[in-house]
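As structure tokens, one chain now follows by itself in the form predicted alone.
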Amino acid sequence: MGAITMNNANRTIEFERVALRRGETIVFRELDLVLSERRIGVLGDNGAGKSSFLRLFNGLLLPESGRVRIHGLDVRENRRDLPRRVGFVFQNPDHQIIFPTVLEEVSFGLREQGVAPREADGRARDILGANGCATWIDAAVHELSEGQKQRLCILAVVATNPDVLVLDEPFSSLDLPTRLDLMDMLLTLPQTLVLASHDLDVLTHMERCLWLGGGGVERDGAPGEVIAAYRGHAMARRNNMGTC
């Protein structure tokens, strides 16, 4: 296969009749979406398919049928090239961090892209310094707080300059000040941002929201409208639940 080139004008994410099953559960039935916004929020009940949806972006999951294209790149045909295009941040930073020191963690992705070790370390130092983390450069990862570890994961991914940044519940274990601080940082990034969260306040910062459920998209639109509809669904579901 030759070198991958991308049309800079094509900044859309496309799901074309995507079907996905996990075990006996149908996650998606012929999901059709075209996403062109830079800030996209994803919400839904547990088990609605949020994590599966995000894993379709970088080939961690492949659809049983249909096609997913990320800025023109077919995830099935070009799976090896996806790590350069799509950065993924997991819910638990301990599931993502693999090196004992901050500098090693941030420079690793650059080295994997073929950047020489000295240059990779220099660029890692630059990105840490530019984001107020210069004092972490020689720190051991285990010395960081949970919020600092999550920031480290984000910076390590952003250092590789992906086109799309996908985050799966990145704030679930963080306090409010830390969530607000990280959200401020994310909103300054140039990448297309796709963020799944149960924190509905976080999703108000998005340009578009998708409420997943029932094998597809329950509601799609402006954050205020989708979040209000989801709150109504959650209240109705709570009222219909029996006591323990």
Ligand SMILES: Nc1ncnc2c1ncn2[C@@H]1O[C@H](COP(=O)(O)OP(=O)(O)O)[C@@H](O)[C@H]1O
Second form
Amino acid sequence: MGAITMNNANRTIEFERVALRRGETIVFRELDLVLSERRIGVLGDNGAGKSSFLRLFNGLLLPESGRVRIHGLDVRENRRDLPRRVGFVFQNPDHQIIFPTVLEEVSFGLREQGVAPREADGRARDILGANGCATWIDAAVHELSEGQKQRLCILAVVATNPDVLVLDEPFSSLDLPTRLDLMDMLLTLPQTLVLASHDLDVLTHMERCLWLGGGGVERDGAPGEVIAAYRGHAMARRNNMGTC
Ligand SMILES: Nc1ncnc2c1ncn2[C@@H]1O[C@H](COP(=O)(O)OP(=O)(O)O)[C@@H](O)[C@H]1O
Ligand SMILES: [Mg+2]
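Now that we've seen the form predicted alone, could you pull up the form predicted in complex with this ligand?
Zooming out: every chain and molecule, the one shown earlier first.
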């Protein structure tokens, strides 16, 4: 056990008057949220702030003002420890993968947690084998397709067993069978899942959805209701776009 332990009784994620600016853009003006569900979906147009929102979960970004607390831990005060507690799957696998081989990429996170190298390699083989990667466990990362890289990134983070799993459009390069397979796997996990996606089918599996836009949350609620509202917005926007 490290010096800091998650307060397991407190499984909530709190955003309190969070303001964030990136460049000239005010991404969040005064975001107030209390999230206690285990499956949270995030949607919104390009540039709405989905990636920025997720990056506030583990200190990749800090709010300009306000507070973010993950299971009771203030992100600003625990910035160094949070990446171990909050697993982050990047939208672009090339921003995540650091090792030349598939096995090393998954094994590394386990070794970092103090698992002996042989045991870590064994566990990495098990998780890769159990999730459709048996034939390329010993491959070099540069030999993989984009979809295989995305699958690898998800599994590498899941293997470290974080308290919260944050995934930024993790399925964009995946074919439908792989997407369904990984989604099933993710839904069996006990962790809190926060997932940004343009795939509205995927979002129907969440307990709560947040539609981000306009410097905050446009709509917050059950997936059916939020997705329907977002579809309405998308249709209206499309009609207003005219022809290019
Ligand atoms: N590195 C950056 N520098 C300046 N502005 C940025 C940067 N990253 C994102 N932004 C701006 O912040 C806003 C939110 O971006 P982002 O969180 O990436 O949205 P989304 O993930 O929903 O597409 C956008 O207007 C974008 O242009
Ligand atoms: Mg994004």
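It should be emphasised that the depicted structure is a prediction, and the values quoted were computed from it without experimental measurement. Note that the rigid core is defined as the largest set of C-alphas that superpose within 1.5 Å between two forms. Residue numbers count along the first chain shown, from 1.
Original post:
Among 206, 48, 35, 87, which is positioned at a hinge, defined as the point where C-alphas switch from fitting one rigid part better to fitting the other better between the two forms?
Top reply: So the residue at the hinge between the two forms must be 87.
Subject >> Rotation (degrees) of the smaller of two rigid parts between the two forms, from C-alpha fits >> reply: That works out to a rotation of 14 degrees.
**OP:** Would you mind giving the Cα movement of residue 103 between the two forms in Å, after fitting on the rigid core?
**Re:** Its C-alpha position differs by 2.8 Å.
**OP:** Report, to one decimal in Å, how far the Cα of residue 133 moves between the two forms once the rigid core is superposed.
**Re:** Residue shift at the C-alpha: 5.0 Å.
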